[in-house]
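A lone chain, given as structure tokens: the form predicted alone.
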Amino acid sequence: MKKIIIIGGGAMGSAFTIPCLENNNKVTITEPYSKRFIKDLSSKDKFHSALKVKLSKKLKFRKFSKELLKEKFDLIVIALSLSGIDFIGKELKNLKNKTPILVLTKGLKYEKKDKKISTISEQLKNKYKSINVSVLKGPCLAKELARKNQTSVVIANKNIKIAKSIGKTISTKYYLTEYSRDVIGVEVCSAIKNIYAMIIGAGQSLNSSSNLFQKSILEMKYLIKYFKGKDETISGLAGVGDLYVSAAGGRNSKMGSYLGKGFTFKAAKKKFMPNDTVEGEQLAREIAPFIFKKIDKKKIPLMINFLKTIIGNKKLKIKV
């Protein structure tokens, strides 16, 4: 039995408690921001309003505090939005915590000062001196995990023994783990697939969407190589696997379908998805300054066109 703390009470963080508990771990969850999820998790029946399920009574909810982070845990799981990484990084840095960290959050950060793109694990290691950081990515929709549908994910760490140790702690018959040393490739794949899922969703038909899917894979291969990830990661769970799930049924694909119908992003967001976080749009705004200046535009025409569409709030025009 391991003592696990999950920081982030949203859909994914809360769904992740299910396999952790079923693997006979002692699990605590905390939520720094959302009043909605704090109310859900602190309620007697623990009904999660985003997942539409009751979480286990064994799950312990604790109010977020520095004192909580000072307690002894065997694993710290970060399941915050991308904007919360700086916050939790500073909190952990101040504690000088050496507990193994597992990051569920997907995204990339543009470091304006250094004029480079960094992954979440790089941020935590370089800015906040977190040493033992692993990342978990792959084709996993929170609602399906909450229903215990079979799910496969990949845990990445350059030290594969650490990745396998974490996998042993959290794996169940329905929550299966694979392992990779390609931390950068896994993180870049899991982030940019949100943008390509929107592009594929804009296809409006099986014929055009499948064509966009194929071209998206080619662009992802180029970008992974650019960021010094491994080519084989594209064909794995964090690449093709995650892209398929996001394009078939995620929020990014849903937004992409509205863009394909001629709506601008702002109009579609206001009319159809006012309360939804669209990760692809957030990532597009974050990485656009770097992509426009540093990447060969001829190699990634879908990405370039999409970034211009989002930044300029224009109607999307894709030539398949």
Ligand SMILES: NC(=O)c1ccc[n+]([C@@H]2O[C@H](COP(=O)([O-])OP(=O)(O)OC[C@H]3O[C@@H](n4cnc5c(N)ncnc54)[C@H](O)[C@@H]3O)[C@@H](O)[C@H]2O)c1
Given for the second form:
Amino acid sequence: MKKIIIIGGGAMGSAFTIPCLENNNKVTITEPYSKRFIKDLSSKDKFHSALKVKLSKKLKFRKFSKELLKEKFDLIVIALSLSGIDFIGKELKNLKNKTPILVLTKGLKYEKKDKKISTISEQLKNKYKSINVSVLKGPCLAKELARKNQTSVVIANKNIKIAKSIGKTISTKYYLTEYSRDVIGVEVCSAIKNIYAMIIGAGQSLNSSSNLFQKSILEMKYLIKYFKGKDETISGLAGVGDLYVSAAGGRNSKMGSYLGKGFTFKAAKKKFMPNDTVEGEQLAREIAPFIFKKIDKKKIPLMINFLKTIIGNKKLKIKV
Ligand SMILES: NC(=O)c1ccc[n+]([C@@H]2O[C@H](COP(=O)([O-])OP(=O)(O)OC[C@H]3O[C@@H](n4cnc5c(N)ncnc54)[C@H](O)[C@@H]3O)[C@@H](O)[C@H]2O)c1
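Can you now output the form predicted together with the ligand? The one shown was the form predicted alone.
Now the full complex is given, and it begins with the chain already shown.
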């Protein structure tokens, strides 16, 4: 039995508590930001309003505080959105903690000062001095995990022993873990698939979306090589696995379908998805300055065209 703390009580952090508890760990969840999730998790019946399930009575909710992070845990799980990474990085930096950290958050950051793109694990290691960071990615809709639908994910760490030991702690019959040493490839794939899911969603028929799917894979291959990830990661869970689930049923592809119908991003957001976070759009804004400047435009025409559409709030014209 391990002591696990999950930071982030949104859909993913809360769904993740389910296999962790089932594997007989002592699980604490904390929420630093959202009043809605604090209310859900501290309520008597622990009904989670995003997942629409009651969480286990064994799950302990604690108010977020610096003191809580100082307590002894065997695993720290970060399940915040990308916008929470700087916040939690700063909190953890001061602790000089050697506890293994597992990052569920997907995304990339453009470091304006160094003019480079960083993955989340790079930020935690380089900027916030977290030492022992692994990442967990792959095709996982939080609502499906919460209903114990069979789910496979990949844990990446250059030291595969650490990844496997985390896998042993969190996996169950329905939550299966694979392993990879290609941390950068896994992180870049799991972030950029949100943009490609929007592009595929913009196809207005299965035939056109399939064509966009195939062209997206070619661009992802180019980008992974550019960022020095491994080509084989594209065909793994963090690559085509996650792209499939996002293109078939996520918020990104839903927004993509409105863009494909001729709405601008702002108009579609206001009309159809006013309360939804569209991660692909946030990532597009984050990485656009770097992509426009540094990457050969001819190699990734779908991405370039899409970024211009989002940044300029234009109508999307798919060119393949
Ligand atoms: N690794 C996986 O298997 C997997 C699967 C699904 C989602 N995810 C990722 O997990 C992350 C969270 O997704 P979710 O579905 O739980 O989203 P959500 O919107 O349900 O929850 C977001 C969480 O981030 C916190 N947050 C938001 N803005 C913040 C800020 N500025 N400062 C601090 N905290 C902030 C919220 O309070 C909440 O805890 C995303 O990056 C998503 O891509 C990972």
